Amino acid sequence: MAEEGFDVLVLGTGAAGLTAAIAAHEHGAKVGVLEKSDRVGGTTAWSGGMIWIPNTPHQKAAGRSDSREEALTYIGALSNGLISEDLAAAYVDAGPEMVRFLEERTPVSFYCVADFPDYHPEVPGGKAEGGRTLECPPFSYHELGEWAARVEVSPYFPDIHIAIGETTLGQPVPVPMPPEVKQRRIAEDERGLGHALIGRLLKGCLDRGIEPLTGHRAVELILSNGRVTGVRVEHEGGERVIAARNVVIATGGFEWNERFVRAFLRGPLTHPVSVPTNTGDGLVMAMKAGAMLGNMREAWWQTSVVVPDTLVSTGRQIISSARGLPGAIIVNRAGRRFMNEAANYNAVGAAMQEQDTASGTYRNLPCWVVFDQRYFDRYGFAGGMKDGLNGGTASAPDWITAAETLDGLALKLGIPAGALDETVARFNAHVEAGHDADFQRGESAHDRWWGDPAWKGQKRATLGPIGPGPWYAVEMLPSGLGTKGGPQTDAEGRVMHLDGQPIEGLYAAGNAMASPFGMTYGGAGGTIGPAMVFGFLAGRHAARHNARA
């Protein structure tokens, strides 16, 4: 028997649930909040925390121009024609709404990271300039009480006392933090990053008298006549039955399930980096329940490299930047080059799941990332793992292929002789000319912004040669973010049946859902952006619907 419910249940705490269980409550709902894991905040916890959202008003005060138009033309241009126009335009049109929503009623507060550029600048309605991307200020977990240790912690971003436009990757000029302002921010744990976004949602949650109720993983919904009235429950105790009215399925992807992975992926994705609970749970509900699925072959790609797991303790490096710093490049296990390695990660991703149609396998894995000894002596590599004496040459760790000649490190790597030599000569020769005829590393204003701050926004911030020996090799892997297929959903967050109708009391948001936005990923926080965007709709929604029950 179920016991005395909710108007809208949320499964899930990362952006996307917390925002629904918000947008529920302001509308008149009882809502509660379950939480599979011990912890709340999801892979947002772990993440850089920012968003991206076209033609909001912060934009435009950032001195940044943008309209509907251009965000429609550009989320159009990269679609490939998979992209929901209804989707498209309920993304764009509530993006905004959304933001001024949350920061009328919560804690939660955005401004502009004006100078990111999207990461397909140069397509058209694309902004090389910026304004899209938003974050949240740092804030003071100290309001969180109790529940400022019971929020996921990233192994990927060792310091949390600092926002993204405060780094290297989101200022045109680096500038350094005040000594003063680091010691306060530690002293008040004044978080940013994902921690700043997850900590402003939880206190909204909390003020109104929503506190996640974590340990508990939904397993199944429960359905009469063909709509939800409540969830099955899993939790330390045995299990419970939760009676709902409405529910949100806000559990993230299904990276961390192998069976998920090998059924419907389009490629490998074998070292996820998000928080391993994100096992398909509300996607197996989603299809218990009859729900049309859409988008299943396509994730949030990203590469990473395994390292010890005295230095990242999942044992795997995120590389994004690092990949297209000058005096790299990757290659495959024909010792050639297949990308643009400043590409966006996503974009670099999936390179790596190309065919060979004739052999069966896939024709970039594995591959390398090949570095010369100026590189390591000015990067390091993986977050600056080096070993120098005083600015003298550093000295690779055992987990980094080395060799004094690149026939050397070919071999070492199975590359066919020779093959790499050719690789690094025809590269350099592109580098001495100024273009990259290949892949047009650095044509973009997406590959100057990301590469060496030094240079930042000039061809050379990414494009430079591959200098003398010895050099370096890490095999880059298949990652991913999340993935981003799951239950077809309408404008308004409902799951759509099989027979093209929607499934009474039923909402999903986030990775959970199948994604609006295809294959594509806009700009630095497009994965939460629609994740919060939907769970504001599918909330507001649910309360609504439920008023009108």
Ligand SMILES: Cc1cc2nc3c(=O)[nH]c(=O)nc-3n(C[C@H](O)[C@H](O)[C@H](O)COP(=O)(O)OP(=O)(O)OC[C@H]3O[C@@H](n4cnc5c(N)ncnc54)[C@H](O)[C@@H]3O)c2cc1C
Contents of the next structure:
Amino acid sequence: MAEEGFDVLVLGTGAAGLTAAIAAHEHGAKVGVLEKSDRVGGTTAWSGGMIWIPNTPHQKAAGRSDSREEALTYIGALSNGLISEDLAAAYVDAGPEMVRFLEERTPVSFYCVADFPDYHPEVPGGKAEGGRTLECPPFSYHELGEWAARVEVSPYFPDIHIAIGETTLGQPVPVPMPPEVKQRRIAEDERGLGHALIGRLLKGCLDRGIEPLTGHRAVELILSNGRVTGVRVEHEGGERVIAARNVVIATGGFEWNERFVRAFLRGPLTHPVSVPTNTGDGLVMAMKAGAMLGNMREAWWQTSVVVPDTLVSTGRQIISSARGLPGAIIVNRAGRRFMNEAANYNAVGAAMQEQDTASGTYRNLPCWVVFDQRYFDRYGFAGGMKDGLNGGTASAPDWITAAETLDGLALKLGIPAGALDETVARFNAHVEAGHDADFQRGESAHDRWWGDPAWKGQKRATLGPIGPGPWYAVEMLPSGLGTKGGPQTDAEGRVMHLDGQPIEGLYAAGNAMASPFGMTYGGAGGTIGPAMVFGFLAGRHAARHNARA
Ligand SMILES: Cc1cc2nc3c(=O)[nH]c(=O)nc-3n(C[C@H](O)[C@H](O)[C@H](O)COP(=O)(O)OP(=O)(O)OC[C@H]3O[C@@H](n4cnc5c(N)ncnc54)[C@H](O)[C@@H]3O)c2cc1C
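Switch from the form predicted on its own, shown above, to the form predicted in complex with the ligand and output its structure.
Every component of the complex follows; first up is the chain already shown.
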């Protein structure tokens, strides 16, 4: 083997890749990690950093009950025939093991984000009282030395010195952070959210002498007699082949590859919110190696709005809880509501793909979040313009359509006259009756949790009256946190060839693999949870079965 060769070479430095690297090293492998970007951490660093892992001791310590059977029942209930029982069982069984392993052998630690409900808590096995969502406590980036400046910084969380469990989303009653804690967080550069998770995983790698090679883009697998022997890599100033007996593809999804998005996804995903380096390189490599693909039409669907890049550097803002707050509804081009605005983002994103039987077009595209002045004054919009909060009156910038009347708004949006008036009157009648007879907004514990914290846990947290005007509207766009199709794997993370056998030495994890979750999103942390579990399984298996060539 060439001098620079590795037993296990991991491609990508998100949660999937770094977990795989640590697990492989723990089991005796010489590990290398390549990262295409100049910064490490991928979308994981941009994220909330939560992981959804059923049946952990953390859940029990928080006074919540769970079992293997309940978790499998829940996942099975959401399967639509797409979730393999083997992979679901591997995930549920290995989840707590992965958590324990990282906590014992690295600086990674977790606690339960108490009360955070599953995303479909009312289906069998679902947990309305939460417990399956974990996150890391904030982590001091001083511990990373020069690597602190080489981690991706999230455009979506302006305050990185906070944990989800400390926000209004992560607790039943909002508790303000004491000023001395805030000051210490800033002084020690203690970062929460995805930064905490990636910081801790990266430290776990660095402690083991694993230093990711940034600016190194893997482009092709080298195979000999059907088994992986290395990877061709492009980097500034050239390219080279790095020898490796095993390769873990953890290169994220293909959401930034327009050609693949059009070819594979079941509906439009025009505004991805992940790191732009996720262009499906791993998918290309796996396809060329003859991998069987799976779950190709699916993404972790999300919604966003276009905003000035002075507000968010990516020029788009994710719209999650904002669309379900009291005083907002979402309407399609007919001026009609078409879904529960407070449902989870994966479900809402999918609802945008419904086809009209007569015209064959997407019935609900374009669509708009419509809100009233009271909403605007109370919540601002898209993470900005909260100047109305202290009793003032927010005013609309250019990118928000505004009108004094609903008909005026409809005219500007191209919605038939009278339709918005009817929709608003019907919705307000539902609010008055205390029940959204059309879309059951506020019926689920999920909706009530994500709503206005002043009414935390109550239907009123989302189901409030809308109006009077002035009125505002912003187009809501089909987005994704990442795609979830890729090479099919077995329960050990081994990539399967079209002929039904594993490709020797090839593994995949995270959004680069065919997700074990089919169409669904189990709960907060539902993407990073499986990314880490299958990263753990892949890294461990690759190291244990590191057959000499
Ligand atoms: C604002 C926001 C909040 C979110 N919050 C959560 C949350 O709390 N919980 C949750 O579960 N999910 C969350 N998500 C989704 C989650 O971040 C992603 O689904 C998850 O991080 C994907 O992990 P990954 O390791 O598969 O990929 P990534 O973290 O995206 O990492 C992939 C890496 O591979 C690199 N790469 C790509 N191609 C190559 C190549 N050819 N060679 C080498 N490297 C390559 C990329 O540059 C990138 O660094 C959130 C997403 C966003 C945007």
